[in-house]
Each structure stands twice: as C-alpha cells, then as structure tokens.
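Encoded as structure tokens, the following chain is the form predicted alone, with no partner shown.
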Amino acid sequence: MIRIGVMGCGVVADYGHIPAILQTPGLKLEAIFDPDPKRLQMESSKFGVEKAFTNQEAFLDSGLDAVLVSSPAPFHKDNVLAAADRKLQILCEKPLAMEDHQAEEMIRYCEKAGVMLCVGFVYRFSRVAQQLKSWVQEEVVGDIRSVRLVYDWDLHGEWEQDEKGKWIKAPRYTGRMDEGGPMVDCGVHQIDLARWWLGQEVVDYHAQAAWVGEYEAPDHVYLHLNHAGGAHTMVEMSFSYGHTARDVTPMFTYDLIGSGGYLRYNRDGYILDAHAGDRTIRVPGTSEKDFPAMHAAFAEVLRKGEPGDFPQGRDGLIATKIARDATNEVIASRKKLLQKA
C-alpha cells in the first residue's frame, strides 16, 4: 500500500483530490496537512483522517511514501522542495510556481533528488481528452490543422455572503484573479491539452484581452498559439461571463478541426462526435475532468517507479510560462494605451 500525504486541504483537494485518493486500489491516504486548523480539523473529521498536522515538517515526517501539494499557488515551491528533501514522490497542482525561474529550481531539485515531480493536469485524465487523443491518433478527420478551446464562466461568482449575509468578494475570485486571472488558472489546462493532443511544441503566441473587472491581470483573455507542425490553436479563456449575475449559463466546447472532418465536445449535454467525410462516431460523453482517473494512473507511476505519459514538471513549466506570458503581454500594452489616453 502506498503511503500519501496531502498538502493544502482547500475546496480543490476537498471536492477532487481526497475522495479521489481515498477510492483508489493501492493508494492510503496516510495524513493531511494545512496551517488553518479549523479547515484541517473539518477535513479530518469529514474524511476519517487520525493523522492531521499544522505542522508542515511533523506532516512530512509522518512516514509518506508522496505527497500531493494542493496548497494555494505561492506555497507550491517551498512545499514541493520540502517533500523533495524526504525524497518522496510528488503530484502538484497547476500553477506549478509564480515564477517560471521558481518552477525551473522546483524541476531540478526534484532531479537532483531523485524524485519525480508530476502535475496535476486533471483534464487530460477524463474519457472526454483520452478518446480525443484516440481519435487525433488515429487520424479519424485526418491531420489535425486547428483547434479552438473555449472555458467562459464565472468562476462562482465575484460576490458572496459572508456569515452575517454582508455581501462581499468572494476570496477564491480575487485570489485567482491576484495570482494570474483565467489563463494562469484554467488556461494551461488547455495549453497542455494542445500540446498533448497534437504532439508538437508551441514555437510562439500571442494573446489579446478585455477587463471587465478592475483587476491588474485581465479577465476574459483569448491566446493564439502556433505549433511546430503547422497547427493553431485558439483557447478563450474568461472569468467575467456571468461573475455578477444570478443565472449563468457558462459555455466548456473543444473543437478538433482536420483535414478530413472535424472532432466536438461540448459539456453542455456532454456530445462527444467525431464528424469524417458521411460518417459520424457519437460516443458518450463525461466531465472535462477525472481526479479517480488521474489519482488511478499516479497510483501506477508509483508502483512502476517511472511517469510514463503522465504530465511532468516541464509541461507544467511550459503551459504555465505560456499562460503567464500572454498574460503579462497583454497587461502591459493595455498600460501603454491608457498612458496613451
């Protein structure tokens, strides 16, 4: 039985992670770790879990076999070197750091280590990218030339109550929008996907925004990328459509286009078709994500010692350096123009 820890136990680790671990064969959720001790006492509680610690240096010495490091994104390094001193394995979440020379010093003490640093890119887990990758594989619409991306939402919305009905905002939407806005966020979910789905490295990119918000980071971003073998991919990415409305109606669509047909998945009644020439393949259609799916194949680079294709700390650096590059580009050329104005 592996032995794992988990590291930050917010509403990410809550809903996805821990159920996750818990119903995988092999896997022992040994301990949990987070410096708020009201949230660790109710996920201990919630989860069964004897072995809890506010204490970063008590959890890892608590007899881990890895660790998954689901804490907020400024905490990633110092969390993911600490566990890499107990020479334990480690899956962490996207963002991989703040800083792509972070994430650079990340990589390679894991190297020097010996220990292998997955990243948590759930999406490429779900039934949804894994027949994707199937389908571009075996060029059932033939060879794939453009790929269009689309997560607008609201990201639960801007404003919430808090516990004397004071509506406030919400701490999860500024702390995503102060750590990089939608395309830091969700957006390398997306630039991992193309990259993976079409084997082939972005050679360069560019991105235009809009700020709906007053936020430094923009709120609705579109990226383009161009890829080595001559395919673009589009990802719109947003936070703002519907974040102070009642009803919200967010749009998730993949859209595969090759040269003999094109490939769709919608989660808005989860359609997932392959469209060649007068021939249609329907199959059923999941969530865009599957943390048992990913927790099930973590189990197995455990077990065989070596990742396989499961996503290393380099593609979290790359779809991250993307995100926050395209991010920054446009944050400063907005600044240009309005000291223009």
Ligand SMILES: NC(=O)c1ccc[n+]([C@@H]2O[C@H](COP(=O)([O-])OP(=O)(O)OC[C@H]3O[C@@H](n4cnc5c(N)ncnc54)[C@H](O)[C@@H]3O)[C@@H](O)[C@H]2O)c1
Second form
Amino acid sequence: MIRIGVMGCGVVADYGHIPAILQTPGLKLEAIFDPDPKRLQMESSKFGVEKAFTNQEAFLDSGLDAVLVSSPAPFHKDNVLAAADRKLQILCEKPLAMEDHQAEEMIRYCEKAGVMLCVGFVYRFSRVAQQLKSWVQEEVVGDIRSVRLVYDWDLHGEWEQDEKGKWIKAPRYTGRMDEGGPMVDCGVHQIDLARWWLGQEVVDYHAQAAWVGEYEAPDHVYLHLNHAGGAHTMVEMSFSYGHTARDVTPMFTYDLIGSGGYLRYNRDGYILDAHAGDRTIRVPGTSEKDFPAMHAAFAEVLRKGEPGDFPQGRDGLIATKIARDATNEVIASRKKLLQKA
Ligand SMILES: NC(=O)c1ccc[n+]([C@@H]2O[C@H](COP(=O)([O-])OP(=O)(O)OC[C@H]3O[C@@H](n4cnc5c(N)ncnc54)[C@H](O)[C@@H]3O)[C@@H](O)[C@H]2O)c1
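Could the form predicted in complex with the ligand be given as well, to go with the form predicted alone?
Every chain and every other molecule in the complex is listed next, the one we just looked at coming first.
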C-alpha cells in the first residue's frame, strides 16, 4: 500500500481528492493536514482519518510515501518544498504557484531532491478528454487546425445565499479572483488540454477581456494561442456568466476542427462525437473532470516510479505562465484605456 497524505482539506479535497484516494486500489489515505482545526476535525470525522494534524512537520513525520497538495495557491510552494525535503512524491493542485519564479524554484527543488512533482490537471483524466486525445492521435478528422474551449460559469459571484436564503459575502470566490481570475484559476486546465491534445507547444499568445465585476483581474477572458505546428486555440473563460441569476446554466464546450471534420463535446447533454464526411461516431459523454481516474493514474506513477504521461511541474508552469501573462496584458491595456478616457 502506498501511504498518501493530504495537505489542505478544503472544498476540492472534500468533494474530489479524498473520496477518490479512498476508492483507489493500492493507495491508503494515511494522514491529513490543515492549519484550520475546525476544518481538520470536520474532514477527519467525515472520512474516518485518525492521523489528522494542524502542524505541518508532525504531518510530514507521520509515515508517508506521497502527498497531495490542495491548499490555496499562495501556500503550494511552502507545502511542496517541505514535502520534497522528506523525499515524498508530490501531486500538487493548479495553479502551481503565484509567480513563475516560485514554480521554477519548486521544479528545481524537487528535481534536486529526486522526487516527482506532478500537477493535478484533472481534466486530462476524464473519459471525454481521453477519447478526444485518441481521436486526435488517430487523425479521425484529419489534422487539427482550430480548437475552441469555452467555460462560462458564475463562480465570480461576490455573494452567495446561506442556508436560510440570506445573501452573504463569499470571501472564497473573491479570493480566487485575487489569485488571478478565471484564466489563471480555471483556464490553465484548457491551456493544458490544448497543448496535450495537439502535442504542440504554444509559441505566442494574446488575450482580450471584459470586466463585469470590480476586481483587478478581468472576470471574462478570451485567450488566443498559436501552436508550433500552426494550429490555433481559443479559450473563453468566465466567472461572471449568469452570476446574478438564480438558475444559472453554465456553458462548457470543446470544439476541435480538423482538415477532415470536427470533434465536439458539450457538457449540456454530455454530447461527445466525431464528424467526418458522412461518418459520425457518437460515444457517451461524461463529466469533464475525473478525480478517481487521476488518482488511479497517480497510483500507477507511484508504483512505477516514473511519470509517464502524467502532467508534470513544467506543464503546470507553462499553463500558469501563459494564463498569468495574458491576464496581466489585459489588465495593463485596460489601465491605459481608462487613463486616456
Ligand atoms: N482542479 C480542480 O478542479 C480544482 C477545483 C477547485 C480548486 N482547485 C485548486 O485547489 C486548491 C484549493 O482550492 P479549494 O477550493 O479547496 O480551497 P479552500 O479554500 O476551500 O481550501 C483550502 C484549504 O487549505 C487550508 N490551508 C490554508 N493554508 C494552508 C497551508 N499552509 N497548508 C495546508 N493547507 C492550508 C485551508 O484551511 C483550507 O481548508 C487551489 O489551488 C485551487 O485553485 C482545483
């Protein structure tokens, strides 16, 4: 059994990572760590984890082989370096770090310590993304020239309703806008998918954006990526779509247009199909994320002691750098426009 510990037991650990680890053959959830005692207590009793720590050092000394880092982004570097010091294998949530130089330091540090730094690009592991990868590799619709990835939802909301229906401030969501907004927080998944599906690096990029709320970062971003092989990707990411509506219908689609047809996924109805000439291949679609499949793949990485196709620190750095540069570019051009006005 590979003993894994969780660093940061908030929302994504609760609904995604911990349940997935518990159902993965070969992985044992050995210990959890969260500096917030209330949160720690809640998670340890919910999942029946006896070894629960508010102290990072005690947690790291509790007999682990690997850690999953799911703290907020500003703490990833500290968690990763401390785990690498103990020679623990690491799976870290995105965005890898707040600044590129921090991500670079994390990668170097892990290399020097001889441990793997894997990144939790969970979208890659869904059946949808895996099927699209196979279709692209098999050239079912020829050579992919254009990729359009859209994720418009309402996370931006500054407000949420409590259990009595009263509107209250939602600091967690505000925090995620403060960490760079939708492209850095979520668009990194789409940037990673485009690089991975196409097998082509991004050679240049450019963004446009709109502000719906009054944050420094834009809450609706259009990012254009040119790939080394000549393909183009457009990522549209929004936290403000329907953010004032009670009944929000997020929009989540992938379109890949090739020289001989197109591939598409629409979460609304879980439509996943390939269209080439008079041939249509339709397979059952699923959710765009798959935490159990990611942890099963991570267990395999740990068993083999080599990363294979699992996203690595460098993938995390590249996606986050593009997302952050693009976001900074649009913030700067908006400031200029506002100064002129
Ligand atoms: N891949 C995905 O689909 C996905 C979804 C949501 C969040 N995320 C990412 O996961 C991370 C966590 O997000 P969340 O929504 O669960 O946040 P959250 O705020 O709900 O939870 C974070 C937890 O980390 C704890 N924490 C604070 N400082 C810590 C430290 N120094 N060490 C360890 N734990 C610490 C907090 O007490 C909290 O319980 C972020 O990087 C976020 O971008 C990924």
